[in-house]
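Here's a solo chain for you in structure tokens, the form predicted on its own.
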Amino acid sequence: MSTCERPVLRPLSQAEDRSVLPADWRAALDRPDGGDLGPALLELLRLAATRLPDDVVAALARSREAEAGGSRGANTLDTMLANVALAEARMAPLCQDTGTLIFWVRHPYGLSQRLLRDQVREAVAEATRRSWLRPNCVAAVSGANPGNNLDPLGEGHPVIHFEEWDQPGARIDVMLKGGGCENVGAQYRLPDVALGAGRDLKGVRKCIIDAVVKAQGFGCSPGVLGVAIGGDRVVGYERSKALLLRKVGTPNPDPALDALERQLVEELNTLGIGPMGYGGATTVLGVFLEELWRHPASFFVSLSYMCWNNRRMSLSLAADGAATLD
């Protein structure tokens, strides 16, 4: 690939010849299955794992362009534009990891989240028949393999969020969350004597920072952080998951919090981390932060890593059935 090259992926509304999902298919959102969502879910799974979103595409070239030519960061680079470029072009995963899937289901009153879950579920199965999903989901303690991504009591693998909502119509995003990113996660309490951090958005900051450097390039930068502040442990690691739906490059509702993810990225990619920690001038291409209410006695503050493959696809489905992919 030449340098600074960003590679052209064909429009959704171009890319039907590879479509599972029939021209013609709606949606029958009065029906408490749907109308058999399967085709679409299908779709949704085969977008996410093979084409990159792009924001993100977008985010990896402007990158691009901040390296030194020659250096192991643009090398780097152009290496992971290349294979956006042919995971489109051969309808093959953007990584050998497809992650752990989570969804979030957002539905109006009347469908079934039993039968929901159900279509999910078959639908991850079929996309790991057709290998556009690596068969990751094994037992804890004997890594014993399903082979079809699905843990046998139905609660465990996939994760599914759903939320009955005011909407006539649905949403159905995916995110497919590799092993490595996953892994250089983190959470603090505050006040973090170690870190000099205190419950302030200044000691959001140094946790932030501390997370980054700690993680190096093992989370395979450069990465997107979803950070939310406050919470409890469980709830906060949620919402920083949920938080990386967000397209890189679109600001924070709040000033304050708006101004701080500008900051850090300034600052997080003067630390020389770099692409894949070869070193170089991006380690993170977003920062987003959200925050939460909390018990008074607690202050933690949770960080979701997500890799350069910033997989994750969202449906909607219109009150009259109508289905958009983006």
Given for the second form:
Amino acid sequence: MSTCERPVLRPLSQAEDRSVLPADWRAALDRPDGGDLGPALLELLRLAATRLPDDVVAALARSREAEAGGSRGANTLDTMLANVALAEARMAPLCQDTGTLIFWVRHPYGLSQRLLRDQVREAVAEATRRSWLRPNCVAAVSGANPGNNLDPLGEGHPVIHFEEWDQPGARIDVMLKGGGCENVGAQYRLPDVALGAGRDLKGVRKCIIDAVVKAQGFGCSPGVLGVAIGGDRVVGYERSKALLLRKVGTPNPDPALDALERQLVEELNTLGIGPMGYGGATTVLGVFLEELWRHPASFFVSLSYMCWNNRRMSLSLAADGAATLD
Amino acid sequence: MIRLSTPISEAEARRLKVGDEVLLSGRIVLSRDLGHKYMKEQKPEWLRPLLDEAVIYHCGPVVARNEDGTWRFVAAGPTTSIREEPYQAEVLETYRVRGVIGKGGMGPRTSAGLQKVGACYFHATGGAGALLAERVKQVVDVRMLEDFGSPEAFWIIEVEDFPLVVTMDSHGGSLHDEVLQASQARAKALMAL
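With the form predicted on its own already on screen, would you show the form predicted in complex with the partner chain?
Time for the whole complex; same chain goes first.
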């Protein structure tokens, strides 16, 4: 691979001729189904699959500078950055594993979650027909693939988290969570005698180091880590994924956690695992921590690993129905 | 940078060493979880001419169908290889495969198979699906599409200058083992702080 410059992607605010969202499009948030959200949801999926967020591209480019010139680490990051530019230019999925599709839908009072779910599912099936998404939803035991990314029961895939909020507009976030990185997620129960990890931030730090060493390159490093401290087993994992929506480089509002995040990024990058696990100075791009409440008897540390292809995109609908993608 | 074309001879495969960067051209066959289970359990004869001295690629591509009914790859990066550890060595031997492309590396059973047959494990950049799909020059055929679904089917493709790194060779070398051991030692030091 030749050395490549940091790819410059077209600003999202700039109109694109390939957009499937008409310029004058508006949601109708006064209707229970929000109006026909199809074009906006389809555009959300198109961008999520083909365009890496700017903060992630910038983090990869910074990492490229940190690797020794001509090293495997540098060459691998060059390949990654070239792929980012190519996917955006060709409107091709960044990665053939377009992941488990996870939606977070926040909506005002009056919208029907049942009708919103139908619209999200329809957009997922259409994006799959257009080859922006791989049909990634199969029966657990038989492996049978319905081919449209929809599980026939309507509950398993796509994953949709709904929340009614007190604002007049709506916001829909989507994440394409690859299978390789999902497989290296981990949940610890403290105290952990084998790790020598107690019920404090020092113990949490040990869990995170352990998980990253076990992940090696399997999760397509350099990754981003979402780590929830506390909660029950379900809430911990659920929050650890939602944390991955944070932009790389943004500070944690909790000063103690912010300090630990910075320390961990520095320490984890001395492990030498490197891009794709074949050595180098870049093993993680970011660590995001959050403290939750817990049962006195349980102290879980739940960790979700997101690959370098950190695909997330958000659609904001203003009260007047205008759409913004970010 | 080493240029390599299929069919690959045993001598060519044995010359490759861990750390070599390779541009591969020629025929490769895609197979992953269902395909490897099928190859080990049923050893289908029809695969023999396709795999002889060729290369298996652990990949479930995003494909699109052209107007004329032919296929094209839209995104085609590697999937995690270790899932095929129970099958790979036997598949290598049964079909005299000279290389496996994937990501993450494989275990001791596969390493033994590589040494016995004279084959290499090639690492492709995970997540570089768009870039790698561009190096696919032709989709020659697809088999078991109905039975396995698109991500799991046997896609037979021609590639040109597929960028790879040898991370396991036919001499027992593994870059993955080296990185694992060094990172474990460093983690131990960090945890003692």
